[in-house]
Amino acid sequence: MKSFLGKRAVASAISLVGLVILVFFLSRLTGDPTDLFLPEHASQEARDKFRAIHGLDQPLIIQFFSYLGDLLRFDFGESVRRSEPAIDSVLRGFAWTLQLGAVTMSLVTVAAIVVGSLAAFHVGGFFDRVATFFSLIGASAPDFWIAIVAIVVFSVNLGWLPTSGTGTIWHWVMPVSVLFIRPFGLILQVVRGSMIAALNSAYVKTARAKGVRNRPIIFVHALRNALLPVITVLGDQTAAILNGAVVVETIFGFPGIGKLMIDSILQRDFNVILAAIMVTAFAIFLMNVLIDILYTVLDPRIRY
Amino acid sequence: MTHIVGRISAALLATTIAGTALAQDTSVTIVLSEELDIVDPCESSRSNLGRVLLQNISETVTELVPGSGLQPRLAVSWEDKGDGTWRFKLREGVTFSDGTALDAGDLAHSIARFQGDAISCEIGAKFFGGIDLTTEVIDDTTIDITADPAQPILPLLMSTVTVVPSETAMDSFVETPIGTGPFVWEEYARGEYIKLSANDSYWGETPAVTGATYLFRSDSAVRAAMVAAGEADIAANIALQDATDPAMDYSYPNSETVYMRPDTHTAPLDDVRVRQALNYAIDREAFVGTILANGTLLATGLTPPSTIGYNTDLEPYPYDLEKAKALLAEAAADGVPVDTKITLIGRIGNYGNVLETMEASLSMWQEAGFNMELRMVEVAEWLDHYSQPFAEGRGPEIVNAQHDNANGDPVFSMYFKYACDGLQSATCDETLEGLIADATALTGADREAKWSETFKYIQQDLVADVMLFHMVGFSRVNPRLEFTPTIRTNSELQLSQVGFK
């Protein structure tokens, strides 16, 4: 396990810097954040001195190394915009989108299990129609859609929750919900699939014929198995959310780490970009030998 | 599960007493479209910033009124010398709210401070371009101002300049503003909101509002729905699509005006008669009341009817599609290349609906004969087509742009759109370059007289460009204010000026 978890660090690491050359190559292929940054009618004298200040006024490959240098010392660089580390304006964003995202997997992992293994226990039956037919609207309903509905709906017109924001818990539950819908729906088919699989393999066949109950069938003996494949979605659904719930924060005024991605790329932040995508993939990263690991538990035959 | 119920009541209660508080306090919530990147009040001349901090933290030397003129601010007086010199008097007994005295010398600091090459002010250089000022302190009250090229409407002028005290750094953009003004700037939370309080010790009389709270939603339809729940009281800027309540919505002019700006040093757009076939070929009232609000204006100059010298005996081109077609074929017979491929360049998000904008123009260009593709870039992208210096090789471009001139004057329009080298010029005639000089020399009704002389030159001899509209814009207000927005509140919003029903 030491020696796989080792090849998975390095592996990742790798890509990380591969990551990290083509983003802040990409990036700067945007153009010279001076014509953002300074007004339009800016002298000369004072883009050379903001070029100068920022590093801009050298030649790429040079300002690539003095980069690189900067990151061994775990130095990300200053945000242009934000007058401060940009390292803190991203850890400040990622861990709002920290909570939301686990909040909203929790949900979801627990609601699509339930629901996906009755489904497939019925399978055919009314409740599997209705949890298929809401899975797959939820699976592709737009984000920006469902919310804008939420707000008009539940915050304008019934008045039982705020619009958007932060700062109690009501806050939470229109972005949670509309975040949860998605990964929902996609996640109760994963289930559903896998545990109509599982309660036709030979070993639940078995256990039905020695007079074990239908609840200890579902969610000992099947839902262990079919759990390899949800588990492999979940974590995909995880890390979109981790690499950024864009829509969900603009729209309800959440200041995680998607929103702050989109105004860096914007306004031409190259330090808040390449620090974001360096704190999510790391993040990313993490969670994937989770899921590794998670795999050993529930198949002891898996290992690395 | 007693406990988790009477949480959950508490909770409610909390949420709901919240909710009755913002209906009877006198603070109140602001939503913006953006959230501020600089909040040095050199820079309130853009809008985002000026919302907040300009008469509400920093204050102007004078100030612009709607339908009173030029009012006295931080200056009571102002007196021309002679020789592009005034002498402005200070109001006595001003503090800033780090508890020091406004005096002449923080006038002086704060115009070399936006003027100095250490840090780059936009009040500098979008109103003060080409100037050169210097002040002279004489007592702690009065300070000589004196421009060259000398200013006729210094005063005017001065009517964009904060006031920063004496101690600000000229080398770096401030993180806390200081200023004279009604309100203190308490705390920003980044990414969250920013907060304001009432100044206890201000000069002038005492706002009905006690603090502000901005916050910042990037979608209208939200900012929209936070006003009529409650949750804020005014959104500053919403989509003419979620204007839909009359109770709350205000429709203004903002200000703003939008137009197409051809390339005249390149040809087919060097010809006159090309030009006025896009003139021609524009059906400009099929556009308001469908993709554009009722009472957008059609626009005959670049700058809206409450600037002085806005001739008002200019009509719109006409739609006349057969005419445009003539002209176009009269050109081709000289030898013109009407058919070369034209870029159409839009800017995304400029304003609401201009990609339908934009789409609607191409396809009445194309209609007319034009042959022509449209591009619609990201800001930074479309700056580099609409600033100078333009790129070399560059086919004909039309670069669509919305311009706002709230400051009473064509003349901080003039220079930097159409003289040879303004920075947004993509034009150079000599007559127009005499027509902006003399304008800008004079005062008064010759003044007045000269910028119409200049606005119809522009629009019937040179046709300079494609003047579509002067747009509306909308804002939701809480009915519990007393407060209607005008045409500053595009790059204002005095919070002295909102009261209480």
Contents of the next structure:
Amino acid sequence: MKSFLGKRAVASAISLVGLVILVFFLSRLTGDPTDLFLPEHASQEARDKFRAIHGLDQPLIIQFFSYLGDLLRFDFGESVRRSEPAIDSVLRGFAWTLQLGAVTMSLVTVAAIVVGSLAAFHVGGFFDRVATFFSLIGASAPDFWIAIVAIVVFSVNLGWLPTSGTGTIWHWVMPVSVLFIRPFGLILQVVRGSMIAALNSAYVKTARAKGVRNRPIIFVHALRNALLPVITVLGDQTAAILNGAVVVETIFGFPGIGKLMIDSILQRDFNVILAAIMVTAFAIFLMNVLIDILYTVLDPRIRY
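The block above covers the form predicted together with the partner chain; next, return the form predicted on its own.
So it's only the chain below, everything else dropped.
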């Protein structure tokens, strides 16, 4: 396991360096932040001073190696817009996204496993057809459309929920609900398929022949072996949220890392963009390692 984790860490570090190089130079193609942060009538002296303070007066290649040197000291630079260390802005936004993702994926996991398992147990029945119908709709519905419809119905027409912010628990209802729908539809389908195969396996038939009740058969004998593909999809969907629920956070004004990245791209806050990408990539690396460990827990035959 240690050698496996070491190889994964090296591969992730190489990918991260490549990503930093790509984003660093592509972000510079968007233009000079001086044009955004200083008024149009600003003097040339003020512009030169701004560019010198933020190192923008240096040749691009010098800026790049200077940035790499700072990274080796865990210095992610300063946010031009907020006048604070870029990593502080990113960690603050990431904490919000992490909470949003944890709440959403916890609900998704429990609901998809329970509903998917029951649908598989009643395969072909009314419950299975209803669950499959709504899961397919949920898996194919675009987030931005659901978010807009939710705002129109629950905020504008009914006035039940706030449209943006994080002040109360009611501010979380629509962002969590919108992020819930797509992963729930996808994972329910995976659970259902895996459980159908598990329920038709020889060891489940043997348990039934021994008189084991339905609930232990579903949630103890069959579910454990059906979880491996489910964990893979769960990991992908969690990574999608951690990578920035960009659309949902932007529409609902949620101060997560997705909204932070969009704002930073629009405002050419290069250090925040790069710091956000690195923090997100590191979080996804840790999550993938956790998934690999879960594989070995669920199936002891798996060795790395």
